[in-house]
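Quick heads-up: it's one chain on its own, the form predicted on its own, in C-alpha coordinates.
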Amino acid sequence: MTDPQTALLDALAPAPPSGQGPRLYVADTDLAEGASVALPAPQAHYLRSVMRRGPGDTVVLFNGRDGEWQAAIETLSKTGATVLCRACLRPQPEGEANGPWLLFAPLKRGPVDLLAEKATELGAARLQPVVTRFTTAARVNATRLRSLTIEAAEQCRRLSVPDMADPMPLARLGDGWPADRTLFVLAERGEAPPAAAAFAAHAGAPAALLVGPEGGFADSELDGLRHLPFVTFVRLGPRVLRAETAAIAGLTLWQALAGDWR
(Lines of atoms letter the chains of each structure in order from A and count residues from 1; the text may use other names and numbers.)
(Lines give C-alpha, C1' and ligand atoms only; values in the text may rest on other atoms or scores of the structure.)
Protein backbone atom coordinates (compact mmCIF):
# COMPACT_ATOMS: atom_id res chain seq x y z
CA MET A 1 0.00 0.00 0.00
CA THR A 2 1.33 3.44 -0.97
CA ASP A 3 1.94 5.77 1.97
CA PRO A 4 0.36 9.27 1.79
CA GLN A 5 3.69 11.10 1.43
CA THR A 6 4.75 8.97 -1.56
CA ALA A 7 1.35 9.40 -3.16
CA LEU A 8 1.58 13.18 -2.74
CA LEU A 9 5.07 13.28 -4.30
CA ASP A 10 3.88 11.21 -7.24
CA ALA A 11 0.92 13.54 -7.75
CA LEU A 12 3.09 16.67 -7.64
CA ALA A 13 5.85 15.35 -9.93
CA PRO A 14 5.81 17.26 -13.25
CA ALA A 15 4.46 15.25 -16.14
CA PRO A 16 7.02 14.89 -18.95
CA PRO A 17 6.09 15.07 -22.64
CA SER A 18 4.54 11.83 -23.87
CA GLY A 19 7.16 9.22 -24.73
CA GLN A 20 10.08 11.24 -23.40
CA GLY A 21 10.95 12.12 -19.80
CA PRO A 22 12.69 14.67 -17.57
CA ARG A 23 15.25 16.81 -19.42
CA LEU A 24 18.78 17.08 -18.03
CA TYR A 25 21.72 19.22 -19.12
CA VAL A 26 25.00 17.26 -19.17
CA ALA A 27 27.61 19.83 -20.18
CA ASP A 28 30.77 17.74 -19.90
CA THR A 29 29.56 14.55 -21.59
CA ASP A 30 29.49 13.71 -25.29
CA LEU A 31 26.19 12.24 -26.46
CA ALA A 32 25.90 9.50 -29.07
CA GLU A 33 23.99 6.28 -29.63
CA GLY A 34 25.07 3.70 -27.06
CA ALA A 35 26.97 6.19 -24.89
CA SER A 36 26.78 5.60 -21.14
CA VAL A 37 26.40 8.85 -19.20
CA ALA A 38 27.19 9.21 -15.49
CA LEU A 39 24.98 11.65 -13.62
CA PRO A 40 26.10 13.37 -10.38
CA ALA A 41 24.28 13.12 -7.07
CA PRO A 42 22.09 16.26 -7.51
CA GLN A 43 20.66 15.00 -10.81
CA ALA A 44 20.22 11.52 -9.38
CA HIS A 45 18.32 13.01 -6.42
CA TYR A 46 16.14 14.98 -8.84
CA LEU A 47 15.26 11.83 -10.80
CA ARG A 48 14.80 9.62 -7.76
CA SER A 49 13.11 11.86 -5.19
CA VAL A 50 11.46 14.62 -7.19
CA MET A 51 10.48 12.97 -10.47
CA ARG A 52 10.01 9.53 -8.88
CA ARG A 53 11.91 7.73 -11.65
CA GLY A 54 13.79 4.45 -11.52
CA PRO A 55 15.83 2.01 -13.66
CA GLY A 56 14.25 1.49 -17.07
CA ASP A 57 12.53 4.88 -17.15
CA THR A 58 13.25 7.37 -19.90
CA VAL A 59 15.10 10.68 -19.60
CA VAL A 60 16.13 13.27 -22.18
CA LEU A 61 19.69 14.63 -22.32
CA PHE A 62 21.33 17.61 -24.04
CA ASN A 63 24.76 19.20 -23.79
CA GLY A 64 24.60 22.20 -26.11
CA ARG A 65 26.62 20.41 -28.83
CA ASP A 66 25.18 17.04 -29.81
CA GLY A 67 21.45 17.67 -29.96
CA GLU A 68 18.78 16.09 -27.78
CA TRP A 69 18.93 12.41 -26.88
CA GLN A 70 16.49 9.91 -25.43
CA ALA A 71 18.14 7.76 -22.78
CA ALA A 72 17.17 5.04 -20.32
CA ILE A 73 18.10 4.94 -16.65
CA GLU A 74 20.39 1.97 -15.95
CA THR A 75 21.31 2.55 -12.31
CA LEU A 76 20.00 5.07 -9.80
CA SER A 77 21.05 5.72 -6.21
CA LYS A 78 21.53 8.57 -3.77
CA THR A 79 25.10 9.10 -4.92
CA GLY A 80 24.63 9.06 -8.68
CA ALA A 81 23.10 7.45 -11.72
CA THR A 82 24.01 6.04 -15.11
CA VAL A 83 21.86 6.38 -18.22
CA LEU A 84 22.27 4.89 -21.70
CA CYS A 85 21.73 7.00 -24.84
CA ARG A 86 19.34 5.30 -27.25
CA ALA A 87 18.23 7.69 -30.00
CA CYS A 88 18.66 11.27 -31.14
CA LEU A 89 15.40 13.18 -30.82
CA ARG A 90 16.57 16.48 -32.35
CA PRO A 91 19.85 17.56 -33.97
CA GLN A 92 21.68 20.57 -32.60
CA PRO A 93 20.31 23.75 -34.24
CA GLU A 94 22.67 26.48 -35.40
CA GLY A 95 20.27 29.32 -34.59
CA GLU A 96 20.57 29.15 -30.79
CA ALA A 97 24.31 29.79 -30.83
CA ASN A 98 23.71 32.87 -32.99
CA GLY A 99 21.00 34.31 -30.77
CA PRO A 100 21.08 37.83 -29.33
CA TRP A 101 23.42 38.74 -26.49
CA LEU A 102 22.02 40.51 -23.44
CA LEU A 103 24.20 43.02 -21.62
CA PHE A 104 22.82 44.31 -18.33
CA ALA A 105 23.84 46.19 -15.22
CA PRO A 106 23.75 43.86 -12.18
CA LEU A 107 20.47 44.05 -10.28
CA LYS A 108 19.23 42.89 -6.91
CA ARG A 109 18.64 39.18 -6.48
CA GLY A 110 14.95 38.94 -7.40
CA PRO A 111 15.07 41.04 -10.57
CA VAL A 112 18.35 39.58 -11.83
CA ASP A 113 17.09 36.02 -11.26
CA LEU A 114 13.98 36.85 -13.31
CA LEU A 115 16.14 38.43 -16.01
CA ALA A 116 18.42 35.37 -16.30
CA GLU A 117 15.50 32.94 -16.44
CA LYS A 118 13.46 34.84 -19.02
CA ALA A 119 16.50 35.70 -21.16
CA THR A 120 17.19 31.98 -21.42
CA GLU A 121 13.61 31.23 -22.41
CA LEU A 122 13.76 34.02 -25.00
CA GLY A 123 16.84 32.61 -26.68
CA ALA A 124 19.66 34.86 -25.47
CA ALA A 125 22.97 33.28 -26.43
CA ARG A 126 25.12 35.22 -23.97
CA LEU A 127 24.52 37.06 -20.69
CA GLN A 128 27.07 39.79 -19.99
CA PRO A 129 26.91 41.82 -16.75
CA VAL A 130 28.35 45.33 -17.14
CA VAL A 131 29.28 47.57 -14.23
CA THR A 132 28.07 51.17 -14.62
CA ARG A 133 28.30 54.27 -12.48
CA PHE A 134 24.81 53.78 -11.04
CA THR A 135 24.90 49.99 -10.68
CA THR A 136 23.22 49.18 -7.37
CA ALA A 137 24.10 45.50 -6.86
CA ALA A 138 27.45 44.92 -5.19
CA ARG A 139 28.27 41.71 -7.07
CA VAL A 140 26.93 39.05 -9.42
CA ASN A 141 26.42 35.51 -8.13
CA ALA A 142 27.43 33.81 -11.38
CA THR A 143 27.01 30.31 -9.93
CA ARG A 144 23.38 30.92 -9.00
CA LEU A 145 22.60 32.60 -12.33
CA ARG A 146 24.23 29.70 -14.17
CA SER A 147 21.99 27.26 -12.28
CA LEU A 148 18.93 29.34 -13.17
CA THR A 149 19.81 29.38 -16.87
CA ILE A 150 20.34 25.60 -16.88
CA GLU A 151 17.00 24.98 -15.19
CA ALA A 152 15.24 27.34 -17.60
CA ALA A 153 16.85 25.66 -20.62
CA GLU A 154 15.79 22.23 -19.34
CA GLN A 155 12.20 23.39 -18.96
CA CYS A 156 11.79 25.37 -22.19
CA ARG A 157 13.29 22.67 -24.47
CA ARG A 158 16.30 24.73 -25.50
CA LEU A 159 19.22 22.67 -26.70
CA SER A 160 21.82 25.08 -25.34
CA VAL A 161 22.48 27.18 -22.26
CA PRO A 162 23.50 30.85 -22.55
CA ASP A 163 27.13 31.69 -21.97
CA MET A 164 27.50 33.44 -18.61
CA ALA A 165 30.29 36.02 -18.88
CA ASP A 166 32.20 37.64 -16.04
CA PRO A 167 31.20 41.22 -15.14
CA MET A 168 33.11 43.92 -16.97
CA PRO A 169 33.22 47.73 -16.71
CA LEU A 170 31.05 49.54 -19.23
CA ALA A 171 34.09 51.57 -20.29
CA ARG A 172 35.76 48.40 -21.60
CA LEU A 173 32.84 47.40 -23.80
CA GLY A 174 34.75 48.13 -26.99
CA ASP A 175 37.65 45.83 -26.11
CA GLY A 176 37.49 42.94 -28.56
CA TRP A 177 33.88 43.57 -29.58
CA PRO A 178 33.02 41.63 -32.80
CA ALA A 179 32.72 44.10 -35.66
CA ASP A 180 29.68 42.42 -37.20
CA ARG A 181 27.52 42.48 -34.03
CA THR A 182 25.40 45.59 -33.54
CA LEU A 183 24.86 46.69 -29.95
CA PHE A 184 21.42 48.22 -29.42
CA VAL A 185 21.32 50.46 -26.37
CA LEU A 186 17.79 50.54 -24.93
CA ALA A 187 17.71 54.24 -24.11
CA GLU A 188 15.38 55.73 -21.50
CA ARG A 189 15.73 59.31 -22.67
CA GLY A 190 17.03 61.38 -25.57
CA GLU A 191 16.37 61.06 -29.27
CA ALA A 192 16.42 57.53 -30.67
CA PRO A 193 14.45 55.62 -33.33
CA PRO A 194 11.82 53.06 -32.33
CA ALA A 195 13.33 49.69 -31.51
CA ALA A 196 10.84 47.87 -33.74
CA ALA A 197 12.02 49.61 -36.90
CA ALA A 198 15.70 49.31 -36.01
CA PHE A 199 15.42 45.61 -35.16
CA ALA A 200 13.49 44.78 -38.34
CA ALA A 201 16.19 46.48 -40.42
CA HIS A 202 18.82 44.17 -38.86
CA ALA A 203 16.83 40.92 -39.19
CA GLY A 204 19.06 37.87 -39.21
CA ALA A 205 22.22 39.78 -38.30
CA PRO A 206 24.23 39.32 -35.07
CA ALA A 207 22.96 41.63 -32.34
CA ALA A 208 23.24 42.48 -28.66
CA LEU A 209 20.98 44.49 -26.36
CA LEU A 210 22.25 46.70 -23.55
CA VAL A 211 20.00 47.50 -20.57
CA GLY A 212 21.13 50.08 -18.04
CA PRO A 213 20.79 50.13 -14.26
CA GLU A 214 17.70 51.28 -12.37
CA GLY A 215 19.17 54.76 -12.10
CA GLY A 216 19.94 54.92 -15.81
CA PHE A 217 23.26 55.64 -17.49
CA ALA A 218 25.37 58.64 -16.54
CA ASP A 219 25.67 61.34 -19.22
CA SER A 220 29.36 60.56 -19.61
CA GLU A 221 28.54 56.88 -20.18
CA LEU A 222 26.00 57.75 -22.85
CA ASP A 223 28.54 59.99 -24.57
CA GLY A 224 31.08 57.18 -24.53
CA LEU A 225 28.61 54.72 -26.01
CA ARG A 226 27.68 57.11 -28.84
CA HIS A 227 31.29 57.16 -29.99
CA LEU A 228 31.47 53.39 -30.44
CA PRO A 229 31.02 52.43 -34.10
CA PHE A 230 28.94 49.31 -33.39
CA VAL A 231 26.36 51.04 -31.14
CA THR A 232 22.81 52.04 -32.12
CA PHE A 233 20.46 53.77 -29.66
CA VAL A 234 16.78 52.71 -29.74
CA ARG A 235 13.62 53.42 -27.75
CA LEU A 236 11.14 50.82 -26.49
CA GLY A 237 8.28 53.28 -26.01
CA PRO A 238 7.03 56.31 -24.11
CA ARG A 239 7.29 54.78 -20.64
CA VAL A 240 10.37 54.22 -18.47
CA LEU A 241 10.66 50.49 -17.82
CA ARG A 242 12.34 48.67 -14.99
CA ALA A 243 15.62 47.15 -16.06
CA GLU A 244 14.35 43.56 -16.00
CA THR A 245 11.18 44.58 -17.88
CA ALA A 246 13.24 46.36 -20.54
CA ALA A 247 15.42 43.28 -21.01
CA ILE A 248 12.43 40.97 -21.45
CA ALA A 249 10.62 43.42 -23.74
CA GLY A 250 13.71 44.03 -25.84
CA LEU A 251 14.47 40.33 -26.35
CA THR A 252 10.83 39.60 -27.15
CA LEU A 253 10.71 42.35 -29.75
CA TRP A 254 14.01 41.23 -31.29
CA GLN A 255 12.93 37.59 -31.61
CA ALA A 256 9.56 38.59 -33.09
CA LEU A 257 10.92 41.02 -35.69
CA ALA A 258 14.49 39.92 -36.35
CA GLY A 259 15.19 36.61 -34.61
CA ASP A 260 13.94 33.04 -34.52
CA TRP A 261 10.24 33.83 -34.01
CA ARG A 262 9.90 34.99 -37.61
Given for the second form:
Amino acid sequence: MTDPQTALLDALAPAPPSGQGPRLYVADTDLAEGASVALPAPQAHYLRSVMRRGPGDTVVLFNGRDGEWQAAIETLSKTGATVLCRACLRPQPEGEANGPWLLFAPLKRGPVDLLAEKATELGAARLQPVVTRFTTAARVNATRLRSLTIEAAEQCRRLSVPDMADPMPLARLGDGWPADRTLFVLAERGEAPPAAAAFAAHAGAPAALLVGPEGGFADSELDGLRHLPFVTFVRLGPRVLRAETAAIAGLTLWQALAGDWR
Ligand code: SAM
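Output the structure of the form predicted together with S-adenosylmethionine; the preceding block shows the form predicted on its own.
Zooming out: every chain and molecule, the one shown earlier first.
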Protein backbone atom coordinates (compact mmCIF):
# COMPACT_ATOMS: atom_id res chain seq x y z
CA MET A 1 0.00 0.00 0.00
CA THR A 2 1.71 3.25 -1.03
CA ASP A 3 1.56 6.08 1.48
CA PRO A 4 -0.65 9.06 0.55
CA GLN A 5 2.34 11.30 -0.24
CA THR A 6 3.75 8.81 -2.76
CA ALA A 7 0.31 8.25 -4.25
CA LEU A 8 -0.07 12.03 -4.68
CA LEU A 9 3.37 12.35 -6.30
CA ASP A 10 2.57 9.43 -8.60
CA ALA A 11 -0.66 11.14 -9.62
CA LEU A 12 1.19 14.41 -10.30
CA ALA A 13 3.97 12.77 -12.38
CA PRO A 14 3.65 14.05 -15.97
CA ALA A 15 1.84 11.53 -18.14
CA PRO A 16 3.96 10.14 -21.04
CA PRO A 17 2.78 11.00 -24.56
CA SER A 18 0.68 8.17 -26.04
CA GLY A 19 1.96 5.47 -23.64
CA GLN A 20 5.56 5.72 -24.81
CA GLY A 21 7.28 7.11 -21.75
CA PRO A 22 9.64 9.99 -21.01
CA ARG A 23 11.92 11.04 -23.93
CA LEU A 24 15.67 11.25 -23.33
CA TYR A 25 18.51 12.46 -25.58
CA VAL A 26 21.55 10.18 -25.39
CA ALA A 27 24.16 11.94 -27.53
CA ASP A 28 27.09 9.56 -27.53
CA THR A 29 25.35 6.19 -27.55
CA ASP A 30 24.45 4.16 -30.64
CA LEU A 31 20.87 2.93 -30.55
CA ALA A 32 19.96 -0.50 -31.94
CA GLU A 33 17.78 -3.44 -30.95
CA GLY A 34 19.12 -5.06 -27.80
CA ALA A 35 21.57 -2.24 -27.08
CA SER A 36 22.04 -1.55 -23.38
CA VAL A 37 22.35 2.19 -22.71
CA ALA A 38 23.87 3.62 -19.54
CA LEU A 39 22.22 6.85 -18.31
CA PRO A 40 24.11 9.31 -16.07
CA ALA A 41 22.88 10.38 -12.65
CA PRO A 42 20.93 13.49 -13.83
CA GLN A 43 18.84 11.46 -16.26
CA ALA A 44 18.39 8.70 -13.65
CA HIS A 45 17.20 11.32 -11.15
CA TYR A 46 14.74 12.70 -13.71
CA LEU A 47 13.31 9.25 -14.38
CA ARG A 48 13.23 8.18 -10.74
CA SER A 49 12.25 11.34 -8.83
CA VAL A 50 10.48 13.54 -11.40
CA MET A 51 8.80 11.02 -13.66
CA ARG A 52 8.41 8.41 -10.88
CA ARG A 53 9.48 5.56 -13.13
CA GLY A 54 11.11 2.27 -12.11
CA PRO A 55 12.63 -0.92 -13.57
CA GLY A 56 10.45 -2.36 -16.35
CA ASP A 57 8.95 1.01 -17.25
CA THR A 58 9.30 2.36 -20.78
CA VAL A 59 11.43 5.31 -21.89
CA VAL A 60 12.03 6.71 -25.37
CA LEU A 61 15.58 7.46 -26.54
CA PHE A 62 17.03 9.44 -29.44
CA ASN A 63 20.59 10.46 -30.30
CA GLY A 64 20.20 12.54 -33.48
CA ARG A 65 21.41 9.69 -35.71
CA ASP A 66 19.57 6.38 -35.15
CA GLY A 67 15.91 7.40 -34.96
CA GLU A 68 13.63 7.07 -31.94
CA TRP A 69 13.81 3.94 -29.80
CA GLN A 70 11.50 2.48 -27.18
CA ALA A 71 13.52 1.09 -24.28
CA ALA A 72 12.85 -0.59 -20.94
CA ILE A 73 14.47 0.48 -17.69
CA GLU A 74 16.65 -2.35 -16.41
CA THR A 75 18.31 -0.73 -13.38
CA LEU A 76 17.61 2.66 -11.80
CA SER A 77 19.36 4.23 -8.83
CA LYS A 78 20.53 7.62 -7.60
CA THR A 79 23.86 7.22 -9.40
CA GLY A 80 22.63 6.10 -12.79
CA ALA A 81 20.44 3.77 -14.84
CA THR A 82 20.63 1.22 -17.62
CA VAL A 83 17.92 0.84 -20.26
CA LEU A 84 17.54 -1.82 -22.95
CA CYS A 85 16.56 -0.76 -26.49
CA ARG A 86 13.59 -2.79 -27.66
CA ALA A 87 12.01 -1.33 -30.82
CA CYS A 88 12.56 1.51 -33.25
CA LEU A 89 9.51 3.79 -33.10
CA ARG A 90 10.56 6.24 -35.85
CA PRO A 91 13.47 6.31 -38.32
CA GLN A 92 15.80 9.34 -38.26
CA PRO A 93 14.12 12.03 -40.44
CA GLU A 94 16.54 13.45 -43.03
CA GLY A 95 14.86 16.84 -42.96
CA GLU A 96 15.98 17.77 -39.47
CA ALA A 97 19.67 17.84 -40.37
CA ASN A 98 18.86 20.26 -43.22
CA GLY A 99 16.84 22.63 -41.07
CA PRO A 100 17.51 26.36 -41.10
CA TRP A 101 20.51 27.80 -39.23
CA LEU A 102 19.96 30.70 -36.86
CA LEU A 103 22.76 33.23 -36.48
CA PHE A 104 22.13 35.69 -33.69
CA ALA A 105 23.88 38.42 -31.78
CA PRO A 106 24.12 37.25 -28.15
CA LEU A 107 21.34 38.70 -26.02
CA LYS A 108 20.67 39.02 -22.29
CA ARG A 109 19.93 35.79 -20.45
CA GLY A 110 16.11 35.74 -20.67
CA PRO A 111 15.79 36.63 -24.36
CA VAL A 112 18.64 34.34 -25.45
CA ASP A 113 17.19 31.42 -23.48
CA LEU A 114 13.82 32.03 -25.16
CA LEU A 115 15.52 32.26 -28.56
CA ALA A 116 17.40 28.96 -28.05
CA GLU A 117 14.33 27.09 -26.83
CA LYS A 118 11.98 28.36 -29.56
CA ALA A 119 14.53 27.93 -32.33
CA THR A 120 14.82 24.26 -31.29
CA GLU A 121 11.06 23.79 -31.36
CA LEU A 122 10.99 25.51 -34.75
CA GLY A 123 13.48 23.08 -36.24
CA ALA A 124 16.71 25.09 -36.35
CA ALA A 125 19.58 22.74 -37.17
CA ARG A 126 22.33 25.06 -35.91
CA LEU A 127 22.60 27.99 -33.49
CA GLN A 128 25.53 30.33 -34.23
CA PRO A 129 26.17 33.29 -31.94
CA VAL A 130 27.64 36.21 -33.95
CA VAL A 131 29.35 39.10 -32.14
CA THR A 132 28.49 42.44 -33.75
CA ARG A 133 29.44 46.06 -32.98
CA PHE A 134 26.39 46.71 -30.78
CA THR A 135 26.21 43.27 -29.14
CA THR A 136 25.49 43.90 -25.46
CA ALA A 137 25.85 40.43 -23.92
CA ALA A 138 29.50 39.92 -23.05
CA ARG A 139 29.46 36.15 -23.41
CA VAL A 140 27.27 33.18 -24.32
CA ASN A 141 26.70 30.44 -21.76
CA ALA A 142 26.88 27.60 -24.29
CA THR A 143 26.42 24.93 -21.61
CA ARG A 144 23.14 26.46 -20.45
CA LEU A 145 21.90 27.01 -24.00
CA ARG A 146 22.85 23.45 -24.92
CA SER A 147 20.83 22.01 -22.04
CA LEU A 148 17.86 24.24 -22.98
CA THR A 149 17.97 22.95 -26.55
CA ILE A 150 18.14 19.33 -25.34
CA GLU A 151 15.11 19.84 -23.06
CA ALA A 152 13.22 21.54 -25.90
CA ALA A 153 14.08 18.72 -28.32
CA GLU A 154 12.92 16.09 -25.81
CA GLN A 155 9.67 18.02 -25.24
CA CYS A 156 8.80 18.72 -28.90
CA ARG A 157 9.62 15.18 -30.07
CA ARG A 158 12.45 16.22 -32.38
CA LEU A 159 14.97 13.47 -33.10
CA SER A 160 17.98 15.79 -33.06
CA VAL A 161 19.36 18.71 -31.11
CA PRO A 162 20.62 21.86 -32.89
CA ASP A 163 24.39 22.21 -33.19
CA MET A 164 25.53 24.89 -30.73
CA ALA A 165 28.44 26.68 -32.45
CA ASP A 166 31.04 28.84 -30.70
CA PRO A 167 30.55 32.61 -30.96
CA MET A 168 32.28 34.21 -33.95
CA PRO A 169 32.82 37.83 -35.01
CA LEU A 170 30.51 39.07 -37.78
CA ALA A 171 33.55 39.94 -39.87
CA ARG A 172 34.43 36.20 -40.08
CA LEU A 173 30.98 35.24 -41.43
CA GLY A 174 32.21 34.70 -44.98
CA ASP A 175 35.01 32.29 -43.95
CA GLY A 176 34.06 28.88 -45.34
CA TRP A 177 30.38 29.66 -45.69
CA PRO A 178 28.64 26.79 -47.57
CA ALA A 179 27.98 28.05 -51.12
CA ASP A 180 24.54 26.41 -51.31
CA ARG A 181 23.15 28.01 -48.16
CA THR A 182 21.47 31.43 -48.49
CA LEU A 183 21.92 33.75 -45.53
CA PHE A 184 18.84 35.92 -45.00
CA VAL A 185 19.80 39.04 -43.07
CA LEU A 186 16.79 40.23 -41.08
CA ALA A 187 17.00 43.98 -41.69
CA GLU A 188 14.62 46.20 -39.79
CA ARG A 189 15.68 49.30 -41.68
CA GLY A 190 16.27 50.18 -45.33
CA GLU A 191 14.48 48.89 -48.40
CA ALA A 192 14.72 45.13 -47.80
CA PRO A 193 11.95 43.15 -49.61
CA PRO A 194 9.35 41.23 -47.59
CA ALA A 195 10.73 37.99 -46.18
CA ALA A 196 7.71 35.98 -47.30
CA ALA A 197 8.41 36.36 -51.02
CA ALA A 198 12.14 35.73 -50.61
CA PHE A 199 11.58 32.63 -48.49
CA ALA A 200 8.98 31.18 -50.86
CA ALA A 201 11.42 31.65 -53.75
CA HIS A 202 13.98 29.52 -51.88
CA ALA A 203 11.60 26.79 -50.72
CA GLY A 204 13.40 23.58 -49.78
CA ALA A 205 16.89 25.05 -50.18
CA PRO A 206 19.43 25.26 -47.34
CA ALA A 207 18.97 28.55 -45.47
CA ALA A 208 20.20 30.61 -42.53
CA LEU A 209 18.74 33.64 -40.78
CA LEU A 210 20.84 36.38 -39.18
CA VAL A 211 19.25 38.52 -36.49
CA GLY A 212 21.03 41.52 -34.97
CA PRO A 213 21.39 42.72 -31.37
CA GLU A 214 19.03 45.01 -29.47
CA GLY A 215 20.85 47.99 -30.93
CA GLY A 216 20.65 46.64 -34.46
CA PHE A 217 23.49 46.34 -36.97
CA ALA A 218 25.94 49.19 -37.58
CA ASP A 219 25.67 50.75 -41.05
CA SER A 220 29.17 49.53 -41.84
CA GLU A 221 28.11 45.99 -40.91
CA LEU A 222 25.10 46.15 -43.20
CA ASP A 223 27.33 47.43 -46.02
CA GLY A 224 29.76 44.57 -45.47
CA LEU A 225 26.94 42.00 -45.47
CA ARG A 226 25.48 43.42 -48.69
CA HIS A 227 28.68 42.48 -50.54
CA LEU A 228 28.60 38.80 -49.56
CA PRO A 229 27.38 36.68 -52.50
CA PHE A 230 25.28 34.34 -50.36
CA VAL A 231 23.39 37.14 -48.53
CA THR A 232 19.80 38.33 -49.10
CA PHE A 233 18.27 41.13 -47.01
CA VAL A 234 14.65 40.63 -45.95
CA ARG A 235 12.12 42.52 -43.86
CA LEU A 236 9.61 41.16 -41.33
CA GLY A 237 6.91 43.81 -41.68
CA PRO A 238 6.84 47.48 -40.79
CA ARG A 239 7.44 47.26 -37.05
CA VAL A 240 10.76 47.01 -35.21
CA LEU A 241 10.72 43.65 -33.44
CA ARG A 242 12.79 42.60 -30.47
CA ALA A 243 15.67 40.40 -31.62
CA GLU A 244 14.18 37.27 -30.09
CA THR A 245 10.79 38.07 -31.66
CA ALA A 246 12.42 38.55 -35.06
CA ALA A 247 14.27 35.23 -34.71
CA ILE A 248 11.09 33.35 -33.79
CA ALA A 249 8.99 35.10 -36.44
CA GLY A 250 11.65 34.56 -39.10
CA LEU A 251 11.99 30.84 -38.36
CA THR A 252 8.21 30.43 -38.26
CA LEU A 253 7.81 32.13 -41.62
CA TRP A 254 10.64 30.08 -43.12
CA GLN A 255 9.22 26.75 -41.95
CA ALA A 256 5.72 27.68 -43.14
CA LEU A 257 6.73 28.92 -46.61
CA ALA A 258 9.94 27.03 -47.34
CA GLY A 259 10.69 24.50 -44.65
CA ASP A 260 9.17 21.41 -43.02
CA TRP A 261 5.77 22.87 -42.23
CA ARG A 262 4.73 22.74 -45.89
N1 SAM B 1 18.09 49.04 -34.47
C2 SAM B 1 16.70 48.71 -34.24
C3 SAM B 1 15.94 49.98 -33.91
O4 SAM B 1 15.80 50.72 -34.83
O5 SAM B 1 15.57 50.18 -32.78
C6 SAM B 1 16.57 47.68 -33.16
C7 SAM B 1 17.10 46.35 -33.61
S8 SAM B 1 15.98 45.07 -33.37
C9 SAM B 1 15.57 45.26 -31.72
C10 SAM B 1 17.03 43.62 -33.30
C11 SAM B 1 17.12 42.86 -34.61
O12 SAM B 1 15.86 42.27 -34.89
C13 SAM B 1 17.47 43.66 -35.82
O14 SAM B 1 18.87 43.87 -35.93
C15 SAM B 1 16.94 42.79 -36.93
O16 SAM B 1 17.88 41.78 -37.23
C17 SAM B 1 15.70 42.19 -36.30
N18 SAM B 1 14.47 42.88 -36.67
C19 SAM B 1 13.68 43.63 -35.87
N20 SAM B 1 12.60 44.09 -36.55
C21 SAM B 1 12.70 43.62 -37.82
C22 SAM B 1 11.91 43.74 -39.00
N23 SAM B 1 10.77 44.43 -39.04
N24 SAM B 1 12.35 43.13 -40.12
C25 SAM B 1 13.52 42.41 -40.12
N26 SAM B 1 14.30 42.26 -39.04
C27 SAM B 1 13.90 42.86 -37.89
